[in-house]
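Just one chain follows, in the form predicted alone, and it is written as structure tokens.
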Amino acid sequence: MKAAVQSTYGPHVLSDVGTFGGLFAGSFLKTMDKPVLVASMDGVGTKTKVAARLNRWDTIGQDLVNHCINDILVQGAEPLFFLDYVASSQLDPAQIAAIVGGMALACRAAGCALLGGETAEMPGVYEPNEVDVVGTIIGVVDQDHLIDGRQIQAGDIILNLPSTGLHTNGFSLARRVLADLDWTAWREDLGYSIGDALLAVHESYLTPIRQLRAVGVEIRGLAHITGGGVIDNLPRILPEGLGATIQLGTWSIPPIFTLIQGLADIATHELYRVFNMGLGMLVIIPPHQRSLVPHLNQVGAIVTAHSGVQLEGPK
């Protein structure tokens, strides 16, 4: 664990793993004209129960340090460093190690250092065979280029990053709508198993928002569609008096979702509200830099007849 910890130093880290403060050197904001820090907690919800369920562990770590990043991202921030916090009832040196393990790996993708953290032990707090795990993430822009959502007007368009699957929301209700089936067995609707669908890792979207921004797309608005599907989380960003519609059928809905729904009754709506559908990230642009991404697909609009969002199309 220490060696993957330590495989995401880069040159402004300025402690070793097990000191007491992990240490960032901030020099480099002098170079920029008025940095910005930018700081978000979160943790993967129950998805840890399915981790457990299928004794699998390598891959929470990455979705927790995705998730936070794709957070910062939504106001323009790029990632500085991390911090993670472990905890059940009783250690496990092996299953520790593998979540830590995927939290490096992705920190070294997103050139995020790994910088502390708290692995604790705390029987009668966790019940046994519980994990629980949490991430703090701390991120720089600089103000002009802050991303808040004022820029947008009537009339922009809605592009979808998509999502590799549930990412870290809704797993209480997918784990009571698929408890009863083989989480192992490869299936030929889903073209993996259940438990494969499930423990799909979190996206970032760092690399792809660095691509737009580097071929001039004026990006007004990013909304990371989580915890209260795009029905929640896409007015956040909106400014007031300003509502926006979704498609359904513009874009390829991930087979799970399907699945899902097919077992459970649940409505349009609330399928929209709990999962996020195969919207992982949606990207608010103006109309006339459409030719510039034309292979995002346009999921919606922005518009001025409502406020929140609608969904219109095939249900």
The other form holds:
2 protein chains.
Amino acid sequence: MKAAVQSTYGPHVLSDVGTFGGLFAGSFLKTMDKPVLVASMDGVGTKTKVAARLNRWDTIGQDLVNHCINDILVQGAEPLFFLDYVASSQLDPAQIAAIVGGMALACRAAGCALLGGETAEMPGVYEPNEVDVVGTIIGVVDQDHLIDGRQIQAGDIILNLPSTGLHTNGFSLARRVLADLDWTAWREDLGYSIGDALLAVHESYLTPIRQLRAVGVEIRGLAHITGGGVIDNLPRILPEGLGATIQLGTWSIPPIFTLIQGLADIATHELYRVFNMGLGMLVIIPPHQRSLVPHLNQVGAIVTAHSGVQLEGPK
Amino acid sequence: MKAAVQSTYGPHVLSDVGTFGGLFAGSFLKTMDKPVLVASMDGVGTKTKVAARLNRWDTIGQDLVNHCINDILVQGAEPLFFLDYVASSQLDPAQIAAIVGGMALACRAAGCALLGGETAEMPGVYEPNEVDVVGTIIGVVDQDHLIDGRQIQAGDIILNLPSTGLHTNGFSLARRVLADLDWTAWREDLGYSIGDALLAVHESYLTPIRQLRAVGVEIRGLAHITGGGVIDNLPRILPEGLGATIQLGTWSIPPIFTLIQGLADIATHELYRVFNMGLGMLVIIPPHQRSLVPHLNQVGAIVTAHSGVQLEGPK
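Return the form predicted in complex with another copy of the chain of this protein as a structure block, the form predicted alone having already been given.
Time for the whole complex; same chain goes first.
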């Protein structure tokens, strides 16, 4: 595990695994015009209960790191370092090694140092065999490159970076709806098992967003579709007086959502509040730049007619 | 709660409560020679179970913030900002407001911004009515002022900044030993109730350490006495070939420890591994500077004769 953590260390890491606070050299910040540190802390929620049912612990850490990367990426920040906290009623070294190994894998892919971590054994606080996994990410953006949605205008178009599945939201409902099915058998409708579909790793959008910037796309807003779905997350970045329409049928919905929708009696609007439905990260750009990104699906547009998000088209 | 959080904001905080990642302006880092970011993540452990038994939630947040402040202070870092995560089986708004209010209080006192936070409701992961409280602190130190213990020499003296009680360690044992006693009645031996003694707020040593620096004390090492006690924590900063002697009887032991010791059949050495026993933060300075700090107790010295920590004197 120590080797996995050390494999995430770049030249900025001054401390060693297991010492006190993690040390991250910040002299490079002096080369930036107005460096702004961007910080976010989050957990993976009850996706841990899926990992527990399947006894597969190598993906949860990747989920958490990628979730956190996306959460600061929406403000234009690049990740610098990550810290983790893993707690349960009784710590299992193999389980922790798998979880932290997943974190190290995702950190390494993002060029982000896994700078520190803590474990806690708390019998009587956690239920037997349950675990919580929490992480904090620190990134940086030059203030002039902060993305905050203020430049969004009516007529802007909404592109989708697809999700791989539930990511880290909607697991309470999904587990309830799917509880009595076989989670390990291959299914034709999914292309894999329910377990594999549920544990599909939360996608990091760091590379695609870097690529958009590299080709000169003016990103006016980014919405990471997490708890609350597109219904709650997209309005958070819209300026006063603007709303968005999402055109149903313009992107591929991962089949796990179709399966859940078929089994549960949930209205479409509610479905789009609980799940991301295949919308991983929404990218808002001016319409004249559409030709720069032919590979991305346009899934909607910014409008003045109403506030909030309207779902349009085939239900 | 929003007002409490905002009260911790200094001029560097660019984001608003409840937006995405917290934004912390870092241009001031450019005035430092070699800025090093120092990060630490921790929880308060089962001190939450004491808070639950007494239904008092205003101190736990202070404990966590001060614990984290001390954890990076040992490397010489000043706190910049803090993020929190509060999770339980069922979130109680009043409980969370009290916990976060405590965090804001401690952050404000330290000039540290409470930059972000997350709550999670996870039934089936947490036991009913149980809560976990986790925090991450980010601080900064100029690399030339990093404290890492390398300058420690034989003959250096060990001073104590007193603890207020258990701080955030040893609660599993303390709760077991004290379980059947009345926690709310005033006790002559303690000067207050067992509940008050157990919930005594984890002391922040930021101000005393700033004062030592202000009068020109050369701090060669700092040891925050947490889980593992003086036995495990002090050796972490000692250079190869050096050990420490701690002279029992040279400082006041908070009476809650005396009560626990009287009820439990625990060897002295083990007692000093589970509890801080009144040793909050140990400060190692060269002997010729003793006169600069007449108000602090000398509790031990650095020696070459052995490695690790030896307890000497009356048991």
